[in-house]
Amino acid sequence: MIATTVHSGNVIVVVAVFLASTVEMVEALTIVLAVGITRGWRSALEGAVVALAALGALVVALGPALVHYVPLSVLRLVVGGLLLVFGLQWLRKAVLRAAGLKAKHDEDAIFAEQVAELAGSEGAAGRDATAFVVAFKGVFLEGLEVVVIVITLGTTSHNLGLATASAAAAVVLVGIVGLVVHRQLSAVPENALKMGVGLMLVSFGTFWSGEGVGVHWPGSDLAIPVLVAAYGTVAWLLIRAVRPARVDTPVELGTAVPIVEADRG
């Protein structure tokens, strides 16, 4: 039953950190695209390789201090609550999404919008600086909420090492299947996926608030699906309950459309 248990607790860890860090690396991968495409390859992949780097180095030096120094109890109560702010805002958005409240994050359009950002001058033939900083940036930014999930599943769950695996199998995937589509991947479909992501960070996140505050959960770590599929069912009901009502009489002229302008998130 213990083997059982602890078997199913490492795949949930390996199939969040990987769907996170799809969903932010397909983010990276755009702004790396539109920086290489106008810029010049060399250093926009260049500056995409360094931050990868940086990144790698941090889970290094910050997990294992983060099992050695801090209590399991301390640990589990902070990465909790990290886990639930991360998960709800990426839920809330999902929700608002899948009601029709706020428009859908469009790969497309923040393509379009970097080029036209950097289409302003060619990059020399040697190494750019602002396409290196530009990618660099870009990789960085996204990946360092890839870090802080890596870090906090990796080490509440006693599995760093998997976890830095799952990540890492992650950013080969979209940087592999970049290289094929050789754009934008429009196609992946990311709302769905931050939707399961937002429903497994925020159970992750209760689990693991509760079992910092002494919470004994029911079969331990089984109780995890169980919390994922309750706050599956909330965010359908949520997602029912605000969705605008469909009318048949036209709308009329200066009605205002419930409809948020899409974001990065």
Second form
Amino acid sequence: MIATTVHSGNVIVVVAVFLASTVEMVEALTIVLAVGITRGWRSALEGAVVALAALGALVVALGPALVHYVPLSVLRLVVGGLLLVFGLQWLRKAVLRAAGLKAKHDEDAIFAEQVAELAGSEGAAGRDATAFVVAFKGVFLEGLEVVVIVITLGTTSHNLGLATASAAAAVVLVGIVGLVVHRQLSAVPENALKMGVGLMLVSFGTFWSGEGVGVHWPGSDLAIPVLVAAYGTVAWLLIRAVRPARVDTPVELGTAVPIVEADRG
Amino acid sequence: MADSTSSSRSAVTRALAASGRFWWEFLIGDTPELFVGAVAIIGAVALLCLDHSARDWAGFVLALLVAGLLVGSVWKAARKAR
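What about the form predicted together with the partner chain, after the form predicted on its own?
Now the full complex is given, and it begins with the chain already shown.
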């Protein structure tokens, strides 16, 4: 029983971190590819690698310190609250996009915009500071969200190593796919991934903030998959309830309706 | 000497302001109701859990309130569209 509950908790941590990292790294890859194609690969790749190293250093510096110096109940309460807020933001955005009420994240448009911005000036033959900085900023800023997710999920589940490995696997996978196809990954069903990550973050946030204030969850860690299913049902019903009547296309494709919110990432 | 002290102080101020902006955007952004709502819900459930007998069912209340917060926030955005 104990082995089963620990296993189910770890599986959800691995899946949540992997999906979140995939979404963010697809966005980062779009920027790196735009920089590499317009300004040259050397500085673009250097910027990306330095950013990944900085993100890794943040996890190594902050993760173990949190585990050692902060009491577990406080850690769970604060981390649970953070994940809850963070997850609700992701889930709200994904529900609005699926219902066609918010513009989808358009990797093709972002790629074209980056290329147009960078193509204005010539790339340098050696080290190109502009290319380095743009690639660094793209990877670092997209990766910061992943670092927060890795640290919060990793420390509270006592599995920082597993969470870090899962994020690293996503970075490697997206990097390899990007190298192979050599273009931005606009075909990735980003909103579906964001929906999945949002559901998991809200579920972990509910579970851990509850544990932090003294809630006794029935079935202990097994309550997490039950929360994922319950929130998933609420999200599905919500999409159907708020989707404008004239949209009869599948959820992932529903975009031909008034957009109330511009895309902010 | 005074110049270097004031410039390092302004660098610290800038870094603090940038950090504040980052966390504000990260946690609150354009949906302050989610942050305020989540804090209020956790606070309410913490009060509920002061009564030890409530701890066994407080999880259901917590999950229901969180679902309600999501529904309210999405509903508000959807109403804006109509």
